[in-house]
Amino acid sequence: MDLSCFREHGYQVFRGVFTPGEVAGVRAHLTGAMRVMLDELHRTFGTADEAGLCAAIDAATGARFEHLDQNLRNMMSGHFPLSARLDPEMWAVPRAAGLRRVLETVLGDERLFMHMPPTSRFVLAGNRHAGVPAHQDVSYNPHMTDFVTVWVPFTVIDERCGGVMVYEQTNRPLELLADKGRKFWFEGVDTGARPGVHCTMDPGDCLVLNRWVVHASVPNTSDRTRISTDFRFFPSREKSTKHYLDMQEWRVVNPSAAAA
């Protein structure tokens, strides 16, 4: 398996990792959960369509933002609830034989573990608050010693639908983040003159990133809703202080309980 892009730049797109059935099952699960969330958002803001909802979300990030319920703020930024992310349907991704082959090669280990829970998001066309500013995943995941992030789209990721922009020349321990105060996200890092690469992808593909490479969301200017999920995997030589999935025994481990 060619890992030249990952070795040099800290990221790589792997094509056709998941079968159509694996994609369809997770996509159906997340689409159903998203419809429930959209119904609640429409009721909350009194909107009838997604354009009106995006305008209402934009307005709510002003003076009223800090008074909004945390669950509502999560929905406004496209975060799926914990119940959806913990659903066994999501395990189709780590159970996929194609992804297992990629991870064993990238991580150099047959014993694999996954941080729990995974993260899943949807980005309505025009919702600028659902995009993640430029960041390094190490900033959001200090509980793990080393890991890779696997980003999996369930929508065609083209120039209009957006996706992930990766900034090359950042594949080293920088942690450029200066200010961790945020509303939806940490404040974005300064990417300077570093070249950005927009990773266009199809359902069934995945993007693997190391913990240091700087990346950001690309705005969704299409007429489609972008749905994706991302997972953090680590090999047996690394550690985590938070819950993780043992991908050998397929059980969730609580490190605090195990140490007691």
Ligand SMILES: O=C(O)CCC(=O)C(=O)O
Given for the second form:
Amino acid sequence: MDLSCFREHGYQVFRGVFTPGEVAGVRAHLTGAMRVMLDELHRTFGTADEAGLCAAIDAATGARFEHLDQNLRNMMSGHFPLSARLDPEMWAVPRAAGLRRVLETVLGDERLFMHMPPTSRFVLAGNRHAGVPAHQDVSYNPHMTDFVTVWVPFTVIDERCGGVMVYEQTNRPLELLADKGRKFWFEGVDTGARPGVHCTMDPGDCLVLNRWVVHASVPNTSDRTRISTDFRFFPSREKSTKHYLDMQEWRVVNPSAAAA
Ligand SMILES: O=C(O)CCC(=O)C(=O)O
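Could you give the coordinates for the form predicted together with the named molecule, as opposed to the form predicted on its own above?
What follows is the entire complex, opening with the chain shown before.
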């Protein structure tokens, strides 16, 4: 397996990793959960269609955003609830043989672990509030000693249905974030004049990132909803202080309970 892009730049797109059946199962699960959230958002804002909802989300954000209810803020910014992310339907991704081959090669280990829960997002066409500013994943995940992020789209990610932009030459083991005061997201890190690479992908592909490479969400300017999930994996030589899935025994481990 050619890992030259990952080794040199800290990220790589792997094509055709998941079977159509694996993609369809998880997509159906997430689409169902998204419909429930959309119903609730429409009820809350008194809207009837997605354009109206995006306009209402726009109006409700800005200075007041941080004072809104956490659950509402999560839905407005396209985050799936814990119940959807903990659902065993999501395990089709870590169980996929294609992904296992990629991870064993990238991480150099046959014993693999996945941080629980994964993060799933939906970005409505025109929702400007569902994007993560430029960051390194190390800043959001200090509980793991080392890991890779695997970003999996369940919809076509083309130039308009934005997914992730990766900034080249930001693959150095140096955390760039100075201010750890977190509002909803951390402040975006400075990407300077570095060229950004928008990783366009099809369902079945995945993007693997190391913990240092700077990346950001790309806005969705299409007329389609973007659905994706990001998973974090680590090999047996690394440690986590939060819940993880043992991908040998297929059980969730709580490290603090195990240590007690
Ligand atoms: O899905 C996105 O928009 C951003 C994902 C991301 O930044 C991450 O997985 O670290």
